[in-house]
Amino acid sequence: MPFFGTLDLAVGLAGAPVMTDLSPKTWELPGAEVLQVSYEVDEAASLAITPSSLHPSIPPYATFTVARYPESPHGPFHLASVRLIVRAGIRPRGLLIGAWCDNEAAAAALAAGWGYKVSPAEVSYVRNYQAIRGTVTIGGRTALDIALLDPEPVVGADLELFDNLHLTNVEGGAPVIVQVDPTYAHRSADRGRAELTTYEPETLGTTGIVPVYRVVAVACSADIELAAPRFVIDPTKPAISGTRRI
């Protein structure tokens, strides 16, 4: 028998955004830079934050991501996120646990059109020959500090960045899990040793993510297209039967 998540849906939806536009205009995000660090996480804690429509990955793991977008419809911005990797049916996806952005207009649009659970923060992305590092600072305190150490070039198609799943409320409708699937035209890509220097889950509101073992870090430069969501999942039904196109 497969495992399903055990999240109390009322608790999960309490801090979720309200989507007001299910057909947002596509965002073209040229020259984006993305850093993603993966860690295995505690199984019991991760099950408790996974909706019952989804399966945990085996072993359970999470991604910590910091991205820099030099161009967007709302100007340049940085976006960081913490995701739990899950399965919707048999397909791996990244369940968004929390996100942070340094551009208020961009954050509001991402929440309204794509269901991002996003909070304000100072976010930075810095690259040199030894490392690629990303940080999230809240109230003057660094709450997340991740890095890819000793980057080595790889083929962009080898990266596993995964589509997002966002548990969200919908204005005038029932809550859903929205699938967000950006497309990447890679310019370059790297892989290296993962480092999670600072992680304060209480500050970030991600206490269900408990890192155990490092896995890998990847990074890329890419032209990203963020189109309108195409699929939603009923959070009360297994994804294999509760997914529909919008």
Given for the second form:
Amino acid sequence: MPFFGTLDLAVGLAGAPVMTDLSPKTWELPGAEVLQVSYEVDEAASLAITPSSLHPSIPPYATFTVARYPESPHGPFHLASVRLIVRAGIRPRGLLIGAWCDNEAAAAALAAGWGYKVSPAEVSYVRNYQAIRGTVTIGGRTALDIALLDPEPVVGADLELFDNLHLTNVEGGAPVIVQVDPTYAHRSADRGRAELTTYEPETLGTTGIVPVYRVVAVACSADIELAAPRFVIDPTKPAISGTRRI
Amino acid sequence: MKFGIFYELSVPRPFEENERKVYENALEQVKLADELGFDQVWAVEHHFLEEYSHCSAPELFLTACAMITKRIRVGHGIVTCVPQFNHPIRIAERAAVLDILSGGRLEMGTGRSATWTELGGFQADPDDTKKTWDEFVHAIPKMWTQERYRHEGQFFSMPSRAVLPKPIQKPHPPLWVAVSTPGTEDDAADRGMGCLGVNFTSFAEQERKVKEYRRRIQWCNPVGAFVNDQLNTVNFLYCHDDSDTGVSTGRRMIGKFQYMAGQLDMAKEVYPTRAYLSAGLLAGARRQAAAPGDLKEPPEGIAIGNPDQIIRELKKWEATGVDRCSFMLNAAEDIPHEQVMESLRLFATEVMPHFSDQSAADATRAAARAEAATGMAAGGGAA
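What about the form predicted in complex with the partner chain, after the form predicted on its own?
Zooming out: every chain and molecule, the one shown earlier first.
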């Protein structure tokens, strides 16, 4: 049997939001720009932040993402996130470890409707011909600086952007891992060399993510639809038996 | 249709306790399979695939198989034709030694790996693996057949050297390619190589692929000194007198295999590249695991259940024109070794006699040849 995570749920839920609306209205996010950098990460550290319902992937790796959303129900915003790629049963998923947003209303809605554990920060996304770069700045200090270097066009369908998992509290109920499934209609996509110029896990609160080996960077321009969550996983049971439709 | 067995050598945790037992059990099964009349034993090459496959030195395992058997052919497959994994000279040398030690029983399977777990581990570029495989499979038969060989290529070069020893089989052992990504069956056909179909696709899809392979290989430009136009599909086997026991035990084994496969990082999922158009074998396994079905019956085309059920499913494969079917017998020792041995015995006694001829495969070959001849007569031949 593959390993299961060893996360202490009380620790994992510290700072997690309380979902107040399990059926939020779908967000249309046209013209989004997404940059994602992947690194393999330390096995032992990642196991300790994985709930016991999930398996680590072999090998474990994390994604560092910065996205710009020029339109949303709450106006334009940037959102950055750090995710650990895990397995819910046999399905690859991106477990949210931390997220940062520069739009207070959007952040509150993402927390309430989709269980985003999101903190305020300055988030930037800059696209040039030689590189696509994203940063997270907290208290005037850059805590995350990622880049895709030497972008080369690829087909959007070649990008694997997994569905996401958010460990969260639910108003009036037990904690759950909610599955968040954005859909992408790609306009363009790029691939290139990954760069993690700055990563301050203590500042970000992501100390369980310890990058050890560069994988790849991808970027895309896409119309994204963020529909209401459809599935939740009981964080205390294996996902193969503990997943239910909302 | 001929039958073989196929090993990933999956090992349950704790590895230190179980690895040796898995190898010992497999060798006993191979010895029995040889005595029972199975035609081939295949062993994969995989690295770093925890639980799923601990078969990183298949040439050693197959040498041991050859030493304890008399007749069964040894399928070295697939060997990863990526320079970070294997230098092509070493592939040719090791394979030739295995052919000698087995008394000319080698079947040579080639491939390129489909997981980031392996490609990343060897720091191989997923973009290049199709190209490196192609360069290797063109070179290796020449290393075997030419007294001396030299090569200047994109991924390796060598001055003139005698690559030694040479295989016993003349002109050389049959060449195969593993097919887990759509389109690789066309690559096999174009190069005159046997198709080791390790894709657990639907039966209908496999039927279409067989026909296309037979058609396409008529125009091949063979990489070796002869065309190997055989199709070998890969399946699961658990045969038991009692249908319920056979199906439920078989389904449990398949489920375990798919669960282990699902934990691995597939190349396409991690690293976007046109060289991997699909997530390959393991993603197919994931889909199949999620598919609904009648739990009392074997999944379509899968050789689990009682002998009658297995004959029924394998007759479907035979009708498509495949030449061989190789079986995975276990997954992380989920089925006790003695039961695997009993399953092999029952299969050999009750099922194998129903598949004694090759007429269906020969018929599809003949049909493809006739179609090609007609096309050429009408002026539509290959360029």
